[in-house]
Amino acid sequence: MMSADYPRSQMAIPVRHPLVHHVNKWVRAVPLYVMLLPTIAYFVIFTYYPLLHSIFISMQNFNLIGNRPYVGLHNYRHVLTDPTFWSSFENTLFLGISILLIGFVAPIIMALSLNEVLSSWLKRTVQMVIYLPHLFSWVVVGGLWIQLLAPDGGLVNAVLQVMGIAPVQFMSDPNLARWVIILVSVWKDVGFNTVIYLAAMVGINPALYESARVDGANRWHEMGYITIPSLARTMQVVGLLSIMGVLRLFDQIYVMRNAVIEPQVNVLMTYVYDMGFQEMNIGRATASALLILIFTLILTLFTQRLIRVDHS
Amino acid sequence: MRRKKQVGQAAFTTLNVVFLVLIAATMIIPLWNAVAESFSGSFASMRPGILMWPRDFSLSGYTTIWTVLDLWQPFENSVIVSVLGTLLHVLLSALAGYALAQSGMPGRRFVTGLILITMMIPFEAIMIPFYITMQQLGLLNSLAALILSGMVSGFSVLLMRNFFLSIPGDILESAKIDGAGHFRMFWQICMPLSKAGLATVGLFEFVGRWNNLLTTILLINDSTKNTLQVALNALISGGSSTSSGYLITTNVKMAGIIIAILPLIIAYPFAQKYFVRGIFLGANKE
């Protein structure tokens, strides 16, 4: 029976119509889209349909509760003349560029002061203490570093009344302030990026510093012509992170702001949330919303295209 | 000339250590000033001062925050919060990822682009629509809202992905020899393999959704569901007085600090080994 059946369901598959074998092909992937269900519903839920309606908000009148007029580009046209919206931008740029620029290097030199340690204890305990802000809320981290800056019983100002220097009132000077925004920011991601670093260098080649000290290199040829040029594609990587973080400058801003200092470090993410929860503004807080999306995404596709010709 | 060479190398590695202790103080003073502070007495908390031990230790800094100002309701909010908001996200990230590992799924490349797109969009970006979103099915102030937002992130689907893909290939085919179907598969053999990855998924997931604030604060008008983060900010930043006329002095301030990221400094020393490996899987999108 065996034998006889045997040739028939040879012959069957050449018969077989592709479009059954597509069919099946689906059929069998069943079970992976019933997987897959719950994780394509939530994003288009509450990503893709959003944005798709906030195109339509950004053109409406919106109410919350009412009638919705809609008026045209109206809200565009008010945003981009808005001097709020405008100072807000510049110092988003100020900020972020800052923020990336020495949040850029400062884990670099951390990374590699780091990796000349010889006790693996101090270098191990460095490492976590050097980490442990990242692990924080911005409520947490903004609170600390208030407290610390108060003019009366922080600790920096008790520090510098020893040393006798005057109180300073970091967090009512705009220019200060500003900095003070900057620097801690620094401080809180400098050891996520150092960690990152450091895991890089553990997987450079050992022989490449083998053979450079056979040729007579020293400490800063090492580091110079081996270790940094090794971090090349991590320093892409953090970079692209880091631009991408800068973009969505908020919780910081919305813990460490006060009224003195607002107009100095508002921000277009809290621009966004003023208009929308404190103007009850949404038709224009969205329109201002998807012109900074679409700037971040020129930017960031702008940048991918930037490192891949870099790389290649 | 040798000898020159030493010393200049034995100059440059205390420099070194000293240079790193100085960051690493910077790191460790303020959290220790905090934890002053927070056991001070109320009014010596307050004075002018470099403070290295408590002055007049008391406890009434963390007697107040859960008698006098309620935080324990934000606190239990959080919790609920942020393990059923964890499990969740894991459990779904895992599902997907599984399915995305399969390469002969039709319809693979399309969905990883769908997941990959939203990798793009800022949730800050789109808050409010979101908002509205969330409006529409009647689920502002609740914590469900809290749970279900954050469900599911591109960056935990692709970092199982990556981690499924890393089981050896001859593994699954002995299972599917023997007749296991999908789920069978996922929860029998990839789960168990997979703990060190859906493990760096919810530690990465737990301390996010502990330390959010911007959904709480879109999302949340109701100071019974409120979080920690929220009571939190409006503690400390709401100067020295609540509504109802009750001084707040800085002990109670740095206690909540010091509550607040307790849990997170409880965690720490186990999970630190992956928060670095789950950047490397993470960012491996192809």
Given for the second form:
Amino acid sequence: MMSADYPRSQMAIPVRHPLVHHVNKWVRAVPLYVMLLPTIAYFVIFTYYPLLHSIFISMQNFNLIGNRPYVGLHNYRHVLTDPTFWSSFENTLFLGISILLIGFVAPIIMALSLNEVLSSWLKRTVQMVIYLPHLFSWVVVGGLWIQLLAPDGGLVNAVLQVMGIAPVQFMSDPNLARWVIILVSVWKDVGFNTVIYLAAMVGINPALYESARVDGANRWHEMGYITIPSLARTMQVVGLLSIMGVLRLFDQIYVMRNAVIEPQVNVLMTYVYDMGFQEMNIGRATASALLILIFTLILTLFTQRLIRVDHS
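Let me have the form predicted alone next, following on from the form predicted together with the partner chain.
Shown below: the chain alone.
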């Protein structure tokens, strides 16, 4: 029982002023912001400053040595009226969208197939084999496939000759070369996305499958009504990341192109490279790179809006 002579004012719980609460909150967060400083400095120095500086370069007749006169939007007008730029844009859309569509569906099919494999040893082996090409650079992968598809001494044409088929000029026919680049690009990265989907499948609640089996569902029903819908969010993330790279194809094109097929396989990034390093026109190359950045930003924002609409 509480003493009657104990002052009631001393029993009251003190109420802190809201300003004091906010100050204490910021003080506790100071160490976190200090730890963020190296990351912020990295992005400012190596990302945002070069981006801002490139805007000034794109408005100059930029020379590595000597004067750099200001030309305004002349570089942008030249790029936007250059037929080579627009032909590269068309090639980029064809190659990029083809790689996007095939590369989006293939790992889903691969992951669903591996998920049905009961032998854990076989599943791990297949995962390792299909993931391995992702670890190699495009110099290695492109050189490997150029040698395999070579008309003289290439393994593929050697097999075709044994079957009585004449050698095929895979990398000299523009139409065939396009599809070779598309399929090799998908082959290189299919293992990486397959692992992502397999990891997402591990998180699916097993009780859903047990309930479906009790209700008489077969493997196809489980796949169509449980597995695939549960991967929807992962598909959105993988799809968004893939769309962001549609206009930035470069490595595979640079490694696998040749003088015969260049007009049909050159893309926007090779246009930037050729303009900047072959013709040494840094101002126009920078202007075209910024235009690609703007196109990519618009495409990404449009895709994000579609994803939000579908999710809602």
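Basically, rigid core = biggest C-alpha set you can superpose within 1.5 Å across the two forms. Numbering follows the first chain given and starts at 1. Since we're looking at a predicted model, the values are computed, not measured.
After superposing the rigid core, the Cα of Tyr42 is displaced by 2 Å or more between these two forms.
Comparing the forms between these two forms on their rigid core, the Cα displacement of Met280 stays under 2 Å. Once both forms are fitted on their rigid core, the CA atom of Pro263 lies less than 2 Å apart between these two forms.
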